[in-house]
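We begin with a single chain expressed as structure tokens, specifically the form predicted on its own.
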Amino acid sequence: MNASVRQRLHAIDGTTTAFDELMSRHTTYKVGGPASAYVDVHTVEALQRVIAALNQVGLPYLVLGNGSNVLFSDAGFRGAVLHLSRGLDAVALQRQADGSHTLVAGAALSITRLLRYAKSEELAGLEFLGGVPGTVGGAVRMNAGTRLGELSESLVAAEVVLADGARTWLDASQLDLSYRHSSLPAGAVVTAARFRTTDATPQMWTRLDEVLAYRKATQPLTMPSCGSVFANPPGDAAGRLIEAAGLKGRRSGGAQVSEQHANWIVNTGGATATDVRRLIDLCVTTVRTRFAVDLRHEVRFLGDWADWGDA
């Protein structure tokens, strides 16, 4: 990256800007090359430049939550990483006498924040994001849920700063959301959502707690991971097929497919993306092979992966 571009992404108010960041430092696999930049990108005002500036140099753009569902390649991103943080992050509530609420989040919250929003205000319609990693606007992109249920049910509509840097609210109609699906628009960011909500009763923070639980002693959440890599398909768990394939346990470098759950691949240590996806396409070859399904990884591949073949 030249001089001028460097000057052109410092001189933007709103942002904090770096040069060639490792992005092992910024997903929860903690692996991944550099990035030509890394801009902390803190209004939408200031999204709205970035993405303009951008553009005019032709320097290709991405937009990363709290890095929980991305695989990084050890090559890095020739691009820059916008990350949206604090200062995307509010959360406003507007009450209704007939008990229906509308909660207005920003991208940049996490998941966990506004759960335990939502439980301090007594609010149900989002209890089923219970133990989904990430941000709001990752929760949209991807439609998150679990088996509780999904975002579609309770999304009305969601903020994106579209490519030519317009901002827009789009219904939640025009996004096409299926399971851990969403079709925004090519180079649309997400910077804030509307959720319908409702009064909520005890009995189902009580509920929430128990799944949280459950999920804890199930899932090997103290090490490094993306969470679930693939979506379970019709009828049946990913997890079980995987585990069913023999594949629990296995290991490539510092990466191996949990022995805990096995829809999980986990850094033990010193792992690289490069061994993250081997055990990621070990695990597609060998699921088609032994059961003729098709696993559908819910993991993003960023940066430069030209070199991999297809599993």
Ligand SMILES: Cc1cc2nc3c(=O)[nH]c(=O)nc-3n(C[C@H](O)[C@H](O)[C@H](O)COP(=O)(O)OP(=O)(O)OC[C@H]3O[C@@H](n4cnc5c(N)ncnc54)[C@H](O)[C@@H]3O)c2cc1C
Given for the second form:
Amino acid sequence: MNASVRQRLHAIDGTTTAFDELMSRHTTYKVGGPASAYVDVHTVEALQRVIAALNQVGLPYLVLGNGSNVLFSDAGFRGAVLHLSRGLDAVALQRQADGSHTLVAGAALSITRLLRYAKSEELAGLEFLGGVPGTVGGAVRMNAGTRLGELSESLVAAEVVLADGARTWLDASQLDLSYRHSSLPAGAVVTAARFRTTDATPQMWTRLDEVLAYRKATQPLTMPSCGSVFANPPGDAAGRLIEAAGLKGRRSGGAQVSEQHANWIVNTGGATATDVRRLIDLCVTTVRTRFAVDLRHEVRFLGDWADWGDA
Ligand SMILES: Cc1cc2nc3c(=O)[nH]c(=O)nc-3n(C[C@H](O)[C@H](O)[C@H](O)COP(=O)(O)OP(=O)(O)OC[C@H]3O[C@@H](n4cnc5c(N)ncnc54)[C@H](O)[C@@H]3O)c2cc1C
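Please supply the coordinates for the form predicted together with the ligand, as a counterpart to the form predicted on its own shown previously.
To see the whole picture, the full complex is given below, headed by that same chain.
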């Protein structure tokens, strides 16, 4: 990136920009090469300014939440990684005259803080997100969920900034939400979300505690990962198929198919994105050969993977 583009990005009000920033510092896998620019964005207006500037200089961008569902390439990204932060993490309860209520949360808010707020206000409708380590924006993009439910059940609408800089609310029905999938317009950045909530019951919070305890007992939460790598195929479990294919515990460099849960590939220390990707591809090809099932990636491959042929 040339000096004048750097200077221009650096000068945008409401942002903090680092150059040649390693994405391994911003992903839960702790892998990923350098992005030309890493832009912390503090307001929606600043986001609009950044997108306008990037469009003008012809630099591509992508958005990163907490980096908990991504595998960022070792090659990094020749473009700008936008990260919504401080200023875009507010949460507020809106009560209607009929007694119903909705909760509006900024895209940068962590799911943990969202649930803490819901608990303090005695609101139900989001507890199924318990233990998901992402942001509101990432959860909308991924239609995040657990065995208890998924975001689409509570999402009313999402506010986005579109690739042309326009700011608008999209109704949940416009997002084509299905199992760990959404169809946001290309280049759209989620800036806030509105959720339907109901009055909480005490049993609900006990259930949430049980789910968190279950996760702790069954998932390799102490090692860097992206959670489940694959979506479960209809009527089956990706982890069961990978285990039945004999791949549990398989290693590639510092990456390993978790001994605890075969749908998780963990960074045991010093893994590269390439190590992880090799294991992902091995799971896909082996499960396809053994069981004629095509595993769908839940993890998102970000950055430059141009030289990588799909398994
Ligand atoms: C230990 C662990 C456990 C997990 N358990 C679960 C689980 O139970 N259920 C589940 O669904 N997921 C789970 N995940 C995966 C992950 O936490 C979720 O997918 C989460 O919703 C991702 O949010 P994020 O902010 O980290 O998004 P990121 O990982 O940063 O991004 C994910 C995708 O969303 C896009 N994106 C992020 N923010 C925005 C935005 N504001 N606007 C537009 N696009 C955006 C990114 O470009 C990328 O394509 C787990 C991950 C880990 C590490």
